[in-house]
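Only one chain is included here, represented as structure tokens and corresponding to the form predicted alone.
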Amino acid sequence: MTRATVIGAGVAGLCVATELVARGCAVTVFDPVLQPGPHHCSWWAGGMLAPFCEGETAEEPVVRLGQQAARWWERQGVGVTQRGTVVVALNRDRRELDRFARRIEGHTLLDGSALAALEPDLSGRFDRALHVTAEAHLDPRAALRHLRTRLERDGVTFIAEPGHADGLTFDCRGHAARDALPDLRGVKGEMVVLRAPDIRLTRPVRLLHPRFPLYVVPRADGHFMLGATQIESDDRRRRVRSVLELLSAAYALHPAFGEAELVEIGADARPAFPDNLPRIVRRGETIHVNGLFRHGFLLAPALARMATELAFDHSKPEFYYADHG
């Protein structure tokens, strides 16, 4: 049996381990904390599988490959909600909605009554919206826990302290891999979790704003995840300014958020390369899988598949970079 080692148990590492198990490999995963948690950047993700919306600023491969993500997560037994994404803008920012519509595909223009039919709690608040119908979302923490449990059931060994690596090694450490990938940088993202049981939203809602764009992702039991800032920094401290901006934008989306319970504030540094696209780098028996930027749950399945194809089929993946070290 082929043996492989995965370093890192965030979304990239767990997806790689899943693809390796599917190939019949005996897999060992090294991670300092054996359970998914706040030390993983992916713990703080929004969980939006939104390739078309990301296409407003992202490169074409993100849109194309991201369309595979929802099916992959469903095949792993993760709960995926496929109700699309709603995009709105305040009246003073109507041009933002027009600009966004020109830059993305796969959307339907809604008037106020059609929006109210989709999301009754937004009734009367916006006279226009976009519905990006083919998008989905998941609970990232539940997804990480599910993969971790399933992999352990399938015989994967999880170890906190690195030991001798057998066979190929897949380095999926994210921002911590700067020692091996010096052009990797951190892009800080901050998030807030609110509990607002009086608000009902059934799909992610993006509120466009020229300075403070917001997305709101519904989770279970009346909880909502608010994001996301994007700051060129690897500083993980939580800033008052960012929280104020997120909460102000949420209040503008719906005033009932002003009565919500503030449950959690989080921040982490997303790993990104200069072009904001991921990379797969092979150096001898080590394959680096990194640079998922803000597209962790969206691109990790495709990147994991490419990394295993490089290892076992000797095919050069789309995001392959030659060894410079």
The other form holds:
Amino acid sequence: MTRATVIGAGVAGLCVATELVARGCAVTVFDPVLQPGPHHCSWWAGGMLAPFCEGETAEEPVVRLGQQAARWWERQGVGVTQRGTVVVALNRDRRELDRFARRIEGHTLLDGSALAALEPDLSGRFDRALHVTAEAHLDPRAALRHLRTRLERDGVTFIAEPGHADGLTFDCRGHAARDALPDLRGVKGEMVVLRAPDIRLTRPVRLLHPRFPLYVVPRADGHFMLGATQIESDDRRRRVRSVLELLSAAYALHPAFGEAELVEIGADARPAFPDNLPRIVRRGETIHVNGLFRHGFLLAPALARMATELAFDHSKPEFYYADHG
Amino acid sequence: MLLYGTAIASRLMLGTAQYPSPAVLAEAFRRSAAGIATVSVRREAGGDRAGAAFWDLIRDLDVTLLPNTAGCHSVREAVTTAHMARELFDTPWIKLEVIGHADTLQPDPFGLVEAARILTDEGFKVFPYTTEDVVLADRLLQAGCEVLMPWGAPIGTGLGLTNIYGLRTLRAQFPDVPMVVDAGLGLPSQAAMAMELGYDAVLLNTAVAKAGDPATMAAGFARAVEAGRLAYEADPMEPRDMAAPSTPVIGRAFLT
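What would you give as the form predicted in complex with the partner chain, now that the form predicted alone is on the page?
Below is the entire complex, every chain and molecule, led by the chain shown above.
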């Protein structure tokens, strides 16, 4: 049985470990914190599987590879809601909607009544919207826990240590791997979780705004995740201004958010390379899988597949960077 | 073009915010051959050097850096941010923004003059982001500024030069002061117009960063800036209104 080591048990590490188990490897996972939690960047994710919307600014591979994500997560037994994404803009910013529509694929234009049929709570609030039909969302924390539990059941050993390379090793430490990958930088994201049982939204809603764009992702029991700032900084402190922006935008989307319960405010630094695309870097027997930026749940499945193909099938994957260290 | 005694080859300056990625940003700079990059400090710094990785990428662009005080709403914030910028980037240059209105991001003229005076007294080379107001410009020069950065339109609007008369007046009143039209430009034609009015340079960010293809838009702006400058230097003809009736010539003894 081939032995493999995974360092880092965030979304990248757990996805890689899952692919390794599927190939029959004996896998050991290192992470100073064993259970998925605030220590992992992916803990703070929105969980949108929205390759088309991301295509507004992301490069083509994100759109293409991201389309595989929903199916992969479903195959692992993770609950994935496939209801698409709704995109709206306030009246003053209505041209933002035209611009967004020009730049993405896979959307249909809705008038006010079609929007009301999809999301009754937005009825009367917007006279135009986009429905990006082939998108999905999941609860990232539930997804991480699910992978973790299943890996343990399948015999994967989890060790509560920072870990070290040992034979075939997949380094999935995210921003913590900056010591080995100096091109890596942190892009701060701040998010808010609210509980608003009065509001019913069944799919992620993006509110376009030239300065304060917002997305709202519905979660179980009337919870909503509001995200996310994007600041060139590896600071992890939660800032009042960012929270004000997110909450103001949510209030503009629906005033009932004003009565919501403030459940959680989070922040972390997304690991990113200069082109904001992920990389698979091979150094001897160590394969780095990193730079997932704001596309952890969207791209980790494809990256995990590529990284294991590189290790076992000797195929040179997209995003491959040969040993230049 | 001399700015505080430093020769700058390019008359195009670019901001560094809102690009899809640092790689796209770098490509936009390459295609534009911009000579100066503005970089915001306040939000990225987080009180320490948390933005250092990004700033290293900006330094790699190998252009002159002009840190700014974007996001500062008071004199004290702006002065503190300028101090931070001087330390981080080892430059006395500071693009001074004191925002007076949270929605339109209009400059606060009173705070701007006060902050400009404090900073020039401390040895900073201040590039104030201002309106096209002539009186305010005069006060900023009295406060020690040697360069002015009047807006074309509010930040991020892409409306172009919304008060051409005002910009023309400002240029005419202070013909020897280097002036950069900053903010509000959306299209290369608007940048060309600013240069034709005799402005020394233009500074933009959103128009490039938020274009579908930032690098191509940057190249477009570079050519427009050059075209506008050439037109200004060439002393353009005066337009003539042939639609207005005048004395017909043909068939008349006009030489008599």
